[in-house]
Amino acid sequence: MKQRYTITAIAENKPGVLYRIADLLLRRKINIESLTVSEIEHKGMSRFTIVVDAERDLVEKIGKQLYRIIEMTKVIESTDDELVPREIALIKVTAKTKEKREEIEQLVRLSKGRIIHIDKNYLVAEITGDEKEIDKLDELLQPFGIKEIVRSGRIAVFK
């Protein structure tokens, strides 16, 4: 049965590592739902946070195969209940009247987000949270007319 997994891979920060990871997933016909890469506390090392929907056996095989990448030092496969996941989203919403702006601002505040930019025709809201929290605000703002939405992809720490 397919399930959402987060693969956390720690590797040397060198050219081509991301390509080799993506190529491995491509060969296994696994779609990447989310991918975030950043430097970590150890100089010259990067953390790849990869979210996939796949079967457990396949995710375990991928974990073992990732170690074949020379620069790879650590790979951990985990489910959502083992992590504290977060994303950030920027949502640009149409708001041409004062009443609409106030209504949008209230919805954003109730969702623990904030307004980070105001223009005469739109607002930009920022929200940080898990995927469900961001999806919920997205759903609440849909009736106002979302002009643009950008999501960061998952970052996570282990519980």
Contents of the next structure:
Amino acid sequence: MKQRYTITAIAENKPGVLYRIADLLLRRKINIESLTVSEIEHKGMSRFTIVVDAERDLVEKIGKQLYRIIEMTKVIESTDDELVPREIALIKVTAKTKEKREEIEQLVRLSKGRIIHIDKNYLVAEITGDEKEIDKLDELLQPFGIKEIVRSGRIAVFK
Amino acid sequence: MKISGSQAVLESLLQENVEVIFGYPGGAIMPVYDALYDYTNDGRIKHVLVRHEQGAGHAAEGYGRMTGNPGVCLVTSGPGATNLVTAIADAMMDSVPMVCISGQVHSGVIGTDAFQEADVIGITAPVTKWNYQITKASEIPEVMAKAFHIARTGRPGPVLIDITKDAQFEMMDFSYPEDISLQSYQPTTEPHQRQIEIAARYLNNAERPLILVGQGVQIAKAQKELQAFLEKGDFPAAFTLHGLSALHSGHPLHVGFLGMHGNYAPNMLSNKADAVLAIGMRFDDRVTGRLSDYLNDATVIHIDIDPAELNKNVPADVPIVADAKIALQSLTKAIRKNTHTNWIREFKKLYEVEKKQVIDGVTHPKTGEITMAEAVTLLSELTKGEAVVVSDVGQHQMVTARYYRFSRPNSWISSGGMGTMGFGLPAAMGAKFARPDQEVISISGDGGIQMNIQEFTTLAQEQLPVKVIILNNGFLGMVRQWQQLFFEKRYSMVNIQSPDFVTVAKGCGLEADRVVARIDLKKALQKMLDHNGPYVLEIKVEQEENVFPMIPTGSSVDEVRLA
Ligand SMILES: Cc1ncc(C[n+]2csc(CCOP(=O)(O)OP(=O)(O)O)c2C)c(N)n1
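If the one shown is the form predicted alone, what is the structure of the form predicted together with the partner chain?
Now the complete complex, all chains and molecules, led by this one.
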């Protein structure tokens, strides 16, 4: 049964690692839902947070194969209930009248987001949260006309 | 004292005790070749000029397989590097230590589609254990040390270092790292003692134990440990293609070759075993046949240095991550002395069935054309199984694996995982550089030899005494066999014309001969063996000989066919 897994991979920050990770997933025909990379608390190390939708068995095999990458130090496969996940989204929404503007601002505020840019024709809202919270705001703003939405992909720490 | 990046490359090779490199020059690697001029002149390094970079790669593989130390290739950018890719992929599949050095265009023009620029790092990433592009001379010593360390330790494999032309020219201070320790890369070699005890308990209690031996045993140089282990437990052992020479073919516990064209007994009896210990083998689909019906009645113990191999194809009840040598030593201590006379007798019985129905007929035919099996059997007798034998890919490969009786450890080289035609001749060349004291014989088909036949001239130039046998059946035999058995004998594009091999060999400067009749075979082989220098012997063999037994693709191992 396919399920959402988050693979957390910690590797030395050297060229080529991302290429090899992507290649490994490609060979097994696993689609990457999101992938974020950044430096972590240990200097010179990067953390890859990879979200995939795949069978458990396959995810475990991939987990072991990732260790074949010379720079890899740690790989952990988790399900959602083992993580505190976060994502950030920027939503650009049409807002041409004062009434709409107020309505949007209120929705964003109630969703624990904030307005980060104002133009005479649109607003830009920022929200951080788990995927569901972001989906929810996205849904609420749809009727106003969304011009652009961009999501960062998941980052997560372990529970 | 400052030296150039190019000199640093060569100094690094000296630090790694590299004696011979296989290569081909070109624009982007010219600074290194220029520096090499001095190193070859005074004999510090031997360079072998191959005729195609693929040949350099396979030669390095042959060298790496024989010694356990990485074979080294030196090639130019673009086409030089891409020509090497097949050999790199071959080395990756068969866990062969190799270090490839490719030139790259000037760092200032990388990414501009400069002349002879290719994204070698991108192209080789999926087929190397590690690769790296050097753009500054100062990086050279450390990266080279790392490359050799990664190539030869853990599960060995190919590594590629791509060096820009400006880094080759740049001046730098050379000092070589004493020893290299990588934070992330720490292969586990010591087995978990608790797992060893569990494994030993299963083996002690088994009535029908079977040991599956792969190349990992030879990579770990654990042949002696294997024999001691088998003899203490009285365990029958079956071998993968690469594992074959890990134990003397005549040893009473050697029950044969596994897999698609392997022996009848180990294939039939795999599924009767109650405990299976697999060492340094990766349950390739050619060995397991249909997975759903494989080893269902056995407790499976799997030893491998690469954790990703455990549970990859066959679930292991007892997975053990370790170096095969250390694991076998621990396991030998942990097991009790035992006998399995009746079980081993079952292998002998099935061997007799195979002998009668398959082996005798092809190894000692009375009429008709010479058979491949008969030529290999005779070669085996004449060399007392003591030669290093290198095969190409096809029917002759399976026939050689089946009928050459290896009597020395690590004396058999073949392209297993990739099955690369054209592998044999250059790999034999590399093996001979590694083992000048031993007889090295390459065996190819008429198809495969033509894929790297240009290396004849390399043999001649080096006067390298490799003996090359061409088993000429006029067909791409292995494909023809499949077409005969599974495609209603529609022989599509397998009828291959060959040049007059004797004339070609002589034209390249080699001694050569051809044998057609059975009564001349022994004399011709003996003449080849007695010849002091490189030699090509073409043997015309039966056109439509088939290799049996055979497990058809998708069948279970015990559905192995004898005809
Ligand atoms: C580079 C490459 N191309 C194609 C194949 C597919 N292939 C496997 S065996 C074989 C036939 C080999 O014929 P030959 O070299 O004459 O040897 P024989 O089987 O007759 O002994 C072919 C074409 C291969 N293994 N490698």
